[in-house]
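Coming up is one lone chain in structure tokens, specifically the form predicted alone.
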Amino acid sequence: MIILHPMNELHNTRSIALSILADILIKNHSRDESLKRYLSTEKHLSEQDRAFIFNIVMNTLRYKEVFDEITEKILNRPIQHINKDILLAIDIALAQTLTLDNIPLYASVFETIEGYKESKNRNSRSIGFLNYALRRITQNSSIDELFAQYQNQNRLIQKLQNHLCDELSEKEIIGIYKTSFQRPRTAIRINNKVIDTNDALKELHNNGISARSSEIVANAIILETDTPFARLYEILPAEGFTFQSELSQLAAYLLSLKKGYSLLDVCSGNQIKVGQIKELFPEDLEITSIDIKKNHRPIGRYIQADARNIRLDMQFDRILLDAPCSGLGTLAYNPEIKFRINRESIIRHSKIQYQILSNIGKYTKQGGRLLYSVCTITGSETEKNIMKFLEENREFEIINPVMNSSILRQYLTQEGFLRIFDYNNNSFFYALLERR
């Protein structure tokens, strides 16, 4: 595991990259709570380090084992047969050399060999390897050619075909993985409240960031520029925009919300779709959300406990389950999750998505209505849930969301789900459910 030496105050930008891809691919941390641990760790770095820090992580996870192919197909060596700490540094130099611009092949490898320099575990030998191997598979003459060929053909695709079979068609299982090889479009929620939304968009023009109005989700603007975070905080208001997707924000007017209504927000979590609908709806709806993470600023009633067994006192007129899930449709988002997804893990989320749809639907009032979100569109975290989940509670049906959109219409199946696949990089699953 890579640690850095506590000695150096100032450390390489690729010694922190492949302190963080540590965390996170070998020690199966949170990628955003290392970035944000390291990064907010060394105080030192600009604003342009953090961003190229973080392009490194993320190119680095987008296409790991793209540049694994590489390493072993040029060394002629297994990758298993290579210490991890230094296949990820070959893998942030490849990320660098690669799919970073502006960088001089000799800049990527020196900086990448006194990065790796800073860990306690390198030694003389180790850091002849990895000057070794990075020059033997810069210099190698096919190496574009073998990155764009193993983004097709890969032991990672082999091992989704194998375990996404029974879930999603071939075809799917190849479009989604191709979306972790590309960059999410940032989405941000307009609050009008504070600043018009065609406002917002003549403020970001005119800082030279290009933008369009969402074409499925009002109060949506999409960012067609990459901007980092800090910049928009800089050009509109901080209380006039949230980041959220497009496809998240979507739940909030499926629900065909009404003044007075009970709304019961479950797996709430940073309750951002509460945010959302309180910015819609400011003091006409009664809220309640559940959680099983403490919330120390909640929005609304807070009920803090497990959503598979928790016991309410009253039913509502609407109920939002965001269920826990594989997050396969975020791809684009978080390309780590293809190194983790399986056929085991795929059936856990399913059981636990069932619990607590069955626990929670009896909360739904008469001529109430649920609906059931993933950000994923495997069988089992989606129809078949449904399906079980009709056939046991019989006084619920599937009906059909009201939708304005065209776009959002031919994602409409015919057992009246909203099965949303590759749309703008981005995969959703949504069923609206009413009680009989």
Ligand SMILES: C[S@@+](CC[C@H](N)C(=O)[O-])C[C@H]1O[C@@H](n2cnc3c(N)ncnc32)[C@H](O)[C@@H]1O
The other form holds:
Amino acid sequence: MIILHPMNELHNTRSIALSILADILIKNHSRDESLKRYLSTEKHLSEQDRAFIFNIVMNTLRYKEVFDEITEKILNRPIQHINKDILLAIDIALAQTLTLDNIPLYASVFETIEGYKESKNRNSRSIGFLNYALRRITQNSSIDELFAQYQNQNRLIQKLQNHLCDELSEKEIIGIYKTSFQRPRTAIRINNKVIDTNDALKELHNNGISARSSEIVANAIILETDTPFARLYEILPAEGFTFQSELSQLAAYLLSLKKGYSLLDVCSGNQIKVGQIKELFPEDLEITSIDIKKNHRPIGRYIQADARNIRLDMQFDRILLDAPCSGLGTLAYNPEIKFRINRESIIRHSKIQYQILSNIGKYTKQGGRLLYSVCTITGSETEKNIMKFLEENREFEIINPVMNSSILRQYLTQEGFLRIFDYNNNSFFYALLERR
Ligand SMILES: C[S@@+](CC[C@H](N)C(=O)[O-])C[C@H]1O[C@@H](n2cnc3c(N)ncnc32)[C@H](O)[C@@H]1O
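Form predicted alone done, so how does the form predicted together with the ligand look?
Shown next: the complete complex, the earlier chain at its head.
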């Protein structure tokens, strides 16, 4: 979309934001990779520029459908009739005007037009249209009112309701959708072999960062102050902390691991969860991980394979199956998921999850346990999969996980699942199964 300057540099921060958003929303690329690609090649950017681009990109993803409705209303023109690149430029101007502090209106309009001028598809007509559209939209006196109104009522909400009505209650669909507007609080887990959790909290406070201990999981700290990641590395020892959401940290505890156990970590990904387990049980577990992707520096024994049909030569005391999923519970972290979700993608995930579960289940020792975890709560990816598995594998039963936290116990379902809906803007599902 963007003409690259000699040296491949884009000079205007808005044009970089536009390129990143076009990659994510038009080409369907991964958000993290698109951000990384541009922010690492654009060497001239200051830390402040990077933070600004990150915030524009994230806030555009959080509110794009709301901005589009505002644009359609004020210009009185269906958004399908507006070129996608121009629409994105309008979106980022609205993100600056409506969601970022300290950016004067004239600056967000002027700089966005300057940024758009670096785009490949621009011509004098499209620049003229953008100029006209931005002035009309941003000078409209009811813009704040429309911004509030369309957060409660827009076409995307209706689409999600149609796609998800068999999966979630109406209240859950709206609740989960609204988490996409929230900036999640950063959570870190502390490695007590390197630094004590209270000392880490003190260090953060001494450096002006408001932070507190998690109410549901040991050794987790929640940052109340927005803090650039680089700043955290200046304050805490790098080996002493890892970014990991509170709900994801629960897996290590729900498994009730003991010295000498063999653990199979299925769909190990970046091994965030097993990394935590390794910190808690440094030498005492025999860990094997499986993922379809390569891992160049794995923890423990690593097998790159498709877990739907891998054959193994042993059984395990504990299995953690952290299955690929729709990620609907993580909209606060990954707002772009709301544009990609549909009934078909949920069913596709649920089939893969079931195939992995039914293949991997047989490697659970008698008396051993399997923890199934997904960061979504749609019925097809959670209860339905487990119930079908239990019907076909009568030797398994659901175990109520042992939990000290009274907050978490509220999320225990009658069947014994931990189905966490919207805890600090995050939703998650765990099922703990035991082989009799
Ligand atoms: C939710 S992520 C796992 C995160 C990981 N457990 C962690 O703690 O970092 C899901 C993982 O499933 C993997 N995956 C997807 N399909 C798979 C398959 N058929 N077999 C094995 N792994 C698969 C993906 O590569 C991805 O890493």
